[in-house]
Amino acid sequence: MDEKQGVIGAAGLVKEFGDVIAVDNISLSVGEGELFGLLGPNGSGKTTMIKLLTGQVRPTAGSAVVLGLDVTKDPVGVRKKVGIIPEQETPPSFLTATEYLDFVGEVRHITGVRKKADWWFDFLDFNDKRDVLCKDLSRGTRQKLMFTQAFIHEPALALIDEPLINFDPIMQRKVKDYLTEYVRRGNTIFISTHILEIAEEICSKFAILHKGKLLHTGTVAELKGRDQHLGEFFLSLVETGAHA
């Protein structure tokens, strides 16, 4: 695979859970410097795709290469290189926010992790929560902490499940600006979301999933060139798929 053309490359990915096919023969590629949005209704297979691409679950069939590594053969290697924010923010309940980031720094061998953590506590405005146990943090603050752990080692690729779901409008704007700038610096971001306004605003490329199947892959610029909004396009495609 050409690394520049395929930071992520998936071929024929299938994931079955008993009789349920969560991901059904998905092939897609994500290029370097893209902000790629995986879109779909709840239950469409978005979270399962992120787990497959990060080696958290093994595919029933097919393959995927992420940053040059086979996710089935080297899932730990993949997770070392990328940043991951799961849909459910789950920092260890028995650690404080600072202790958790110290732990992340130790696991990832990050030099000067406290100084990097200081920047994030300031940037995401949760300095007053440094010494609070994770179990006592609000959902929004846990989301800030999980965002920090995903980016504190400045990965070339971050995979984020519903990136803004627990943020207020002010924090949403700050995080969207950060993601856009992060990609401008040559990094790659893969997000899954069902909030189409977010995808239309910040994504360069997108794919639409419905019931585990890939319905479409394209660019936001192509839609704008046809004077078409992503929301309208998405709904027409999914509704057609639902009745196919």
Contents of the next structure:
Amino acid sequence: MDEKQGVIGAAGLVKEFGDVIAVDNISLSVGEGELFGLLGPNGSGKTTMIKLLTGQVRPTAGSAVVLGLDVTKDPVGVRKKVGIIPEQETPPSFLTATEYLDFVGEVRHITGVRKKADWWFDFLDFNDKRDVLCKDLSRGTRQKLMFTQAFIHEPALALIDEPLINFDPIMQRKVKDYLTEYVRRGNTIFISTHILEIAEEICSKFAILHKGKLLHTGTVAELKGRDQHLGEFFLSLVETGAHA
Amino acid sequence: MLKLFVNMMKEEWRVHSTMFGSLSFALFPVMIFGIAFMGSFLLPLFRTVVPPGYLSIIIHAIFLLLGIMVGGFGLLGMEVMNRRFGQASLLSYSARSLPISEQEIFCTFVVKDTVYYLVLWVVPFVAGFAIASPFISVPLSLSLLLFLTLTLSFLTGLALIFFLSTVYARSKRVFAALFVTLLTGWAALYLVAGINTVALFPPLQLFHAFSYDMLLAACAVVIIPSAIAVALFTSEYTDTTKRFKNAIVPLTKKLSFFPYPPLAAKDLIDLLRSGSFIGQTLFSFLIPLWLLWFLLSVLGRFIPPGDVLLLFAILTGVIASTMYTWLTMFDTFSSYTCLPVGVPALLESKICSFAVLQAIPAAFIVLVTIASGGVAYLVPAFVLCLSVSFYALAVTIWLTGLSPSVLVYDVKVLFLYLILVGIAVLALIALAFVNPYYATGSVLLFLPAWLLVKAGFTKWEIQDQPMF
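Can you switch from the form predicted on its own and show the form predicted in complex with the partner chain instead?
Up next: the whole complex, starting with the chain shown before.
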């Protein structure tokens, strides 16, 4: 693999919530143009890791640099540059879908946001929900809206927590194709998921977390080279809890 | 029904203990008990300046207000709960998933609220008074009577708000007509006929002169509105989907003088579309202040009317500071986590929106001052009200950041709030009573307020935001 410029670099990241160690001394790097999958069972620390990398929570120890910015020192600067889809889709209750995208456009200073929003309404097929309050949208439509807000400014890096969980199979196919194409254009995507089929299908590189610890980092190509499926590999690692 | 009731009780406890911490929340009734117990020893002192009848009015009014607030939150809190707990709905809103009728769920909800808040507020208060009563020569039977009448006051508030809320949900026009009728009735009795309407409040009459007829009347005031509310109740989630024209862009342009116009525009839209603007102005501002004015007017017999007005201005300022919660209750930080917005920017924007909302207490205090014939006190009353409001806001921001309505129930936070606001309020009351124009010195409160806000920005920027 070519040596690529680091987009994400985490060194010894630790996050404690009281007595619970959600993320335990994790170091990893993600290069430009990668579709990186952070895999792990429920409660393994994936969501906390995304929150740490986007400056939503501060690390107890360690550091992380995203697109050249220290996430602890400049969390707003990081969020300015990246697109984020959080685990829980929480657009503001009393704005309509259109208003929310206009709001995002104003906050992010995006020019021509309306035209871009129109494209997304068509692409994700929720034109009929434009003027509905976010609180009245279904989970799937909220996910579409959150997907739109994350990509509407065409960020060099998008961090997505469970990207397809609320989508139907048709929409899943569409979104997977979009993500693959987005990366092909030179951008980087960091997803966290516990659905291994998604990771195996679209990710180029992956890391496996379990109980806050990093068990393994590797590429899907390596696994395929060994004629091994990601699912089997994941289960063997998590069940033994051993570092590979 | 019993099983549902037990589970609702558990749920209510877990909601509170998750928000505030089990220990902090468990200590809340202990604190109420302590305040009532120690406060009881001040009764002999109060009796020398205030006739006992007026003290009982104040206590009963507080519990009536408490019932109104608990009922209001219980019914209007669904959105808040959804924002705090995601899609995890509460049992109260589960008629779709459980084979139980909406009426039965609502009925159990009312009973649960009654029992839960009686145990949380009324019982500790009366217990504190009852235990102190032998030391202040008050017969124990009076404590038992107080328990009954305070319970009825609380339930009257609860029943009234449930009734008005269900009427409002059915028809806003009928609600408006009912509200105007009630207000006109009160005005006719009090202003025209000169009848002391407070004395007509059944629990209070019962406290002053117990009779079974009055007990029946007091119970009827609770049962009849509750029964009508249960009969009229309909769950909100049946076809509430509405469509709106885009308001964020034109509002953002109009509010371009704000430091963060889109955030201010969003605040305004939240207030208007959630119904909070009218609802909160009415239930969290005008009604409490109306009750307060009523109670303070009693003091007019003992202190000069001008001083009563200034005291009212100070208390209006404290209540006006709670308008900050109007701006934060539907707006947790999780909505902003995917955007390049920091906590200080959000706080600054909320302060600006709060400043605009202060037009309400400012206009209110001017009107009250003029209506009460105290035009000479207009400037000090106006300055006092706004200075206290902004100072109390600064204390709130420093202590609770973007989560005032949640963190204020933390005993440590509440204690600090009471100390910091209480000292300033007492000092201003003393100053105002010495000379009304000394009260204008309250503008100096803007300095500690500014420092507290700055400290709050730093504090909440480096802390992980609580995601309720």
